[in-house]
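A lone chain, given as structure tokens: the form predicted alone.
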Amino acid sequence: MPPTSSVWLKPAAERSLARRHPWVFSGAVTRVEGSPEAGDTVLVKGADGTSLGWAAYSPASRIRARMWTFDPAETVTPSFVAARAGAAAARRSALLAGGLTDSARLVFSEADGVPGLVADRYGDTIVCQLTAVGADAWREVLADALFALPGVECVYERSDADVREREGLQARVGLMRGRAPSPTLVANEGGFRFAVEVEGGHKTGFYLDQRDARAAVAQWAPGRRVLNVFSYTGAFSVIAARAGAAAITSIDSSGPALAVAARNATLNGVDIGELVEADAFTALRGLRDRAKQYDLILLDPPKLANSEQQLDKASRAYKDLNLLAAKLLAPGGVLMTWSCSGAMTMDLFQKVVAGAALDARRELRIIGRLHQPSDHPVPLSFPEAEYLKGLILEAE
């Protein structure tokens, strides 16, 4: 039987759903009929009682409901949920069959119609994060669907992101299906091999969203003195070394991450130069005080704003970082700088970086823009999916 609970919206609040935006915020809700629990599927209704579709109910979150479907005639069943995950994975088949990589994001949450599920594939291993109560309620169904994909031997859960707290969920980590993940698991990409830290690394163990950026680094690194800030496990440094960088310095606050960077260098038969365990802000100021200069600076900080309320503080941090980088940039040098904060738009990020360049008294020109790759799609109806943005800047 379909669920009988329903969420009623305020007048005009259904406009966003008419544009197929998948979020219903708590402020748009007038009342809830029935007694739905977290993760239950509820019918969303307009102020006039018109049925607008089915959503996952989240009483603890500001996003009170996440749409499964905008068709009230559809039914959210185990087969419906499994088919959504399977269809998303199928859309990545050309990428995985193309020979460039054996690793890709198979499911990208709302962007693929599976709200709250991120699933990344590394060869025969899938690492997933369940970040919302809707996906968490279908945990076993999704695990079965992912494990049924051809060639998959392991499905591992890394549901330990802070966002689960906003959904009223506790962290959950461990094996879901199949055998344990291999401690020597690697992502193969463009002839490179990168260690995947499934159990202890950031997110799902590797940053698949920087695939296109890694290709760009290979273009700009030859012959240059490279400074890789927030280097994590050194993928950019490995790329730069193979491309023929003149010298490389990698800075990260995590000693274990730098140890994996050294391992990645060995895996790829390259020398990635100096590994510096330090706070990035402190290290950049020290390099500035020593009048160091670099021909290519890579500035890829972690998320600095989790919400719009944190944008002002994050903007100051982004400005400080980019100001320091601009001062370290040699004449004719290139700065590649990113923000992975979804709340920060490309326009705002560009303004922040422009302010940093002005304060540094450097003339920087945009010669390229960087975005998340094709397996991290952005529906026109859901611009919030575009979290990663970057600029390639050339100094005078």
Second form
Amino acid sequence: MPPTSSVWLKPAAERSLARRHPWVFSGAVTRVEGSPEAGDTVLVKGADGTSLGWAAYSPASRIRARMWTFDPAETVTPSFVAARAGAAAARRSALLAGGLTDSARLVFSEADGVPGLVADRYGDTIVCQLTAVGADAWREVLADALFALPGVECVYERSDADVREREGLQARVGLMRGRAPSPTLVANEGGFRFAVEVEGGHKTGFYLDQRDARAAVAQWAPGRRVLNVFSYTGAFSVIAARAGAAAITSIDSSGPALAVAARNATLNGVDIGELVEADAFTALRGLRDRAKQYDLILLDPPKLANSEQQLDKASRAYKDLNLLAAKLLAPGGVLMTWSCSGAMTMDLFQKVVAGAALDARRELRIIGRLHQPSDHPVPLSFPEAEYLKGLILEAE
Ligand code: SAH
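I have the form predicted alone already, so could you send the form predicted in complex with S-adenosyl-L-homocysteine (SAH)?
What follows is the whole complex; the chain from before opens it.
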């Protein structure tokens, strides 16, 4: 065993840990004892030397350490780490056994006590992302733990997310355990089949986090002219088609994503109408200039703010999009609009959309709110886990 390294904190940072917030920022550290390497487990100590728990050390990141445990008497061993992943997966068993879906996020990083590990299960396949050095240091243990789950045939890594750079990690993509992922892998959800692009898709291949929203789309789509902006692989369009939408237009800047949308339509035996490969901002302006009208508009842009510093710029982009959408809404139309930027709170998002409606001279009423689903939990001690929020708005 190498000697224990420790990280000493300022008193203010101790208060944050007392509230069980799992991040130690670089500015909170007064000194580091020993010479810990990236990903090593370090003892976190208060200003007076009291042991506060164990954390994964990350010398390159602004988040200098991520807590594994607030109990100094625990030891962070392979079985500790594997048990964390196993417990997180077990918490999804009711969802997966419920018959609605065979696909769920099994592990959601800090929200499940495994900082830096996201693991999404699609049937017999698990796709994971290791986004912090702490989790990366335990990659083999975590891969084994995931592969040991009942019915799992494949564990694939998609650690190509930009956030790895902030942790000083290189992108890493490839098979971790079992057989290669099936090129025809699907997520079975609510009687639908959605293609999962394990190797070439966004994130882990499918947007599990919009599961609850898919049910809402089914509720509002019947008989409506639907505009699905930022459609990705057309999940909302397929839902709308099955629900009996009058017409559907899907817009995305990614040709490959739209090709999969066409495949999803076939997989589900529905006609999803028009697929438009275009920049959404430009396409929406074009539709506005042609005085087009829609009864249901879905606006699900990618993350526009990566940090609080980008909030102003992102707010302008969200406003622009929502202003255009408000203008395109037919009388009585419904707009579902989202922000998946963690830095943007529901409160701020609502203000931005209110500003957009005002400028568009439309009276919009909130008739519902949308959130990330139950397999993307938000610990009360870690509100940063909440990133996806949406509004359902009805026009006069
Ligand atoms: N609603 C989708 C997920 C959307 S993800 C679902 O439920 O599956 C965001 C999408 O926006 C991605 O498919 C990406 O290709 C697309 N995108 C990013 N920037 C864009 C732009 N400027 N114009 C159009 N689409 C864009």
